[in-house]
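Take a look at this single chain in structure tokens; it is the form predicted alone.
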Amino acid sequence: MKQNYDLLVIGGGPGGAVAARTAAEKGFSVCMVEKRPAIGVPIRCAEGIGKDVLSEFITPDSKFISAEIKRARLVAPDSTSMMLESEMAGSKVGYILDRKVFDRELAWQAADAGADVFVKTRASAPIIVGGEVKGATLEHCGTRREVHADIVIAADGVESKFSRWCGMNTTVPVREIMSSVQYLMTDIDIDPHTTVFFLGNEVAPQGYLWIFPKGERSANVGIGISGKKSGAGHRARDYLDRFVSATFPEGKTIECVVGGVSVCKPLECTVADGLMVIGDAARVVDPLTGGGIYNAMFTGKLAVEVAEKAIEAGNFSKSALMDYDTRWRESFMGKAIARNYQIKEYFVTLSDEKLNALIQSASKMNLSEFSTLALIKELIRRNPKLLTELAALRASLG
């Protein structure tokens, strides 16, 4: 580990690894640190990603793809189903990854490109000089050292401690943290090419329960519910255990992961002097689905593109880095996050009866192409009152 780098990346997930790889490929000196002893674990993710967006960052490879998904099924509280076939969804259906292999592949690519990569290395404090972030104090395998960098990229996940230490407000309201539990189950009867989403306040209040195939008889079976709905006797795990007991009574659980997923608005600003924040740390998870792999990689690559110009100019001020914040917000990803936040805020208010009515309506649709926006537009056409309700919600949210 050197004392000085062009860029220091804190966090070795997909966003951090893509940032480190991109920086190294551009010829910059870059150090990526990960606090855990191994990259890719624990898996706090359902592991789904679209085919087209994955290909933007890495060539798909069977070694890190557990399943190819051809369709998705939505299940209403009354068990009404809506099937989204691949003919409608196209490349938006996608893959279920093996994140243990996938994350390590990205890290290896970063290292092969020339990045220094260190695991079991925790950033314990920022180095701030004249109000500008200039690196971090790192604790590596029992030793502490200062590592200086022109720019620090915070990719330290939903906990996002580093950006908070740098003075950013990273607070997430309890109601906008999904309390999540996921089991990796085997010996269960599933369609290995269909993801399934269960909705309803009795199944997953203000959230959803999912089955994401990982092979012929294996799947990620998980749930996310609103943090404000969690409590003694009705925590996320209680709902999941009831579902598993009823649906897969003979199934075997070989992994269990518990964690939180932010479904709030992104940080008010994702840059500071000498600092850019990406991925989950920037709160750019899709607030409707909780998906964040693509968004992390997108912001990781974009951050380095902006950093390149700043390094060439020798200007690492907040104003010099603001192009990163502006560009991701104006991108398709940023606009989707803003739209899906409002849709999420509407859907969490719905009763089971209304959810039933909407999915019954949706199940009769014949969409030429599936997307969240296309689905909402068609729902509004069939249920004109929905437009009024969404408009009222948008006004209340400002």
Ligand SMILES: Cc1cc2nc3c(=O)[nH]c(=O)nc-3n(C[C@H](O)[C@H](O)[C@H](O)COP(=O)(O)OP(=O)(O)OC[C@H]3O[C@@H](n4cnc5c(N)ncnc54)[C@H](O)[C@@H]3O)c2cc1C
Given for the second form:
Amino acid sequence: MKQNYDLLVIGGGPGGAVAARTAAEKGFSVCMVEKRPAIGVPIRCAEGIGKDVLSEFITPDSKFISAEIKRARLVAPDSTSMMLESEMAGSKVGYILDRKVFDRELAWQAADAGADVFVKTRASAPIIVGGEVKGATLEHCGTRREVHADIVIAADGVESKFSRWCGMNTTVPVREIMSSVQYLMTDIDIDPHTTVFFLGNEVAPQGYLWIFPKGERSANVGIGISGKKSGAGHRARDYLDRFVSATFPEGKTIECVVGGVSVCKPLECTVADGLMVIGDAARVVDPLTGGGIYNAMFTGKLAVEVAEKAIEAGNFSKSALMDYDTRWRESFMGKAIARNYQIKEYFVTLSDEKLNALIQSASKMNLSEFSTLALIKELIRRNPKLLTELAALRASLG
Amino acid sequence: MLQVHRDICGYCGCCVSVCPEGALELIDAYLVVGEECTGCGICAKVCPLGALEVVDEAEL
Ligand SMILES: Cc1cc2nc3c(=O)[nH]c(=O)nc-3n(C[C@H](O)[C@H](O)[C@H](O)COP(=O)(O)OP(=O)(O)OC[C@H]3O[C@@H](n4cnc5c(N)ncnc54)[C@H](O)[C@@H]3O)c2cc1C
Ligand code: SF4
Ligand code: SF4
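The form predicted together with the ligand is what I need now, so please give it after the form predicted alone.
Let us now look at the entire complex, which starts with that chain.
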């Protein structure tokens, strides 16, 4: 480990790894530190990602893909279901990754591109000089050292502390944390190419329960409920256990995943002097779906592109880095977050009766593109009243 | 006072994100509670597994 780098990346998830890889490819000296002893474990993810967006960052490879997804099924509280398919018949719309291998592959690529990578190495404090973040104190197996960098990228995930230590407010409102548990189950009857989403206040209050295939007879069976609805005797685990014992009584659980997904608005500002915040740490998860893998990679790459200009200009101030904040907000991803936040705020108010009515409006939908936006547009077409209720969204839905 | 039931905790960091005081930190596979903790119980409410408990110090 050197004492000085152009960039120091804190966290070895998909956001941090893509940032480190991008920086190394651009010829910068970059160091990525991960506090856990191994990249990619324990996983905290249902591992779903869209086909197109994955290819933006990595060539899909069977070694980190567990299943190919062709369609999705939404199940209403009254068990009515709606099948969502892509108009492009037969084409796959997404993947269920094997994140243990996927995260590792990204870190590998970062290292191959020239990044320094350290595991079991935790950032425990920022180095702040004259109000500007200049590096971090790193702790590794009982040793402590200071590493300086022109720019620090905080990619430290949902449990992020670094940007808070630098003075940012990162607290997720209780009602906007999805308290989640998931079992990787095997020996269960599933459709290996369909993701299933169960909605309803009895099944998963202000959240959803999912079955994401991991193979012919295996799947991630998980749930996220609003923190507001969680409490003793009615936690995510209680809901999931009830579902699993009713639906897959003979199934075997070979892994238990726990996690929190933020579905709040992103941080008010994702840069400070010498600091850029990306991925879950920046709270850029899609508030409707809870998906954050792509958003982490997207913000990781964009942050480095802006950092490149700052480094060339020798200016690491907040205003020099601000372009990152502006650009992700204006991007397709930023707009999707803003829109889906509004849609999520509406959906969490829906009674089971309304959810039933929405899903009953079609047993099958052929979407022009496989996205939440296309689904919402179709739902509105079939339930025109929705648009009055979603008035705030009219402009952005086009 | 906040008690962490380590045998239940899945070290996921969900609780860390909601603490208004920034009192929690997940250090690899264990959670530490800082002095800033006010015992408000928000973290205990959201924990997916129920690994946190606010206990009355007088009862300890
Ligand atoms: C139950 C669940 C299901 C999900 N399902 C999906 C899904 O199907 N699809 C999807 O797209 N997204 C999903 N997500 C969200 C997705 O997992 C995250 O958005 C994604 O991992 C974010 O990547 P990241 O790089 O920002 O953070 P992370 O992957 O969380 O990586 C952050 C890393 O930083 C490390 N770190 C933290 N603090 C420090 C420190 N001080 N020093 C050094 N290292 C540190 C952590 O150990 C961690 O490895 C799910 C999340 C959960 C909890
Ligand atoms: S939310 Fe619960 S399981 Fe997760 S780290 Fe906190 S105490 Fe542990
Ligand atoms: S009890 Fe309140 S202050 Fe203490 S750690 Fe939990 S959320 Fe933070």
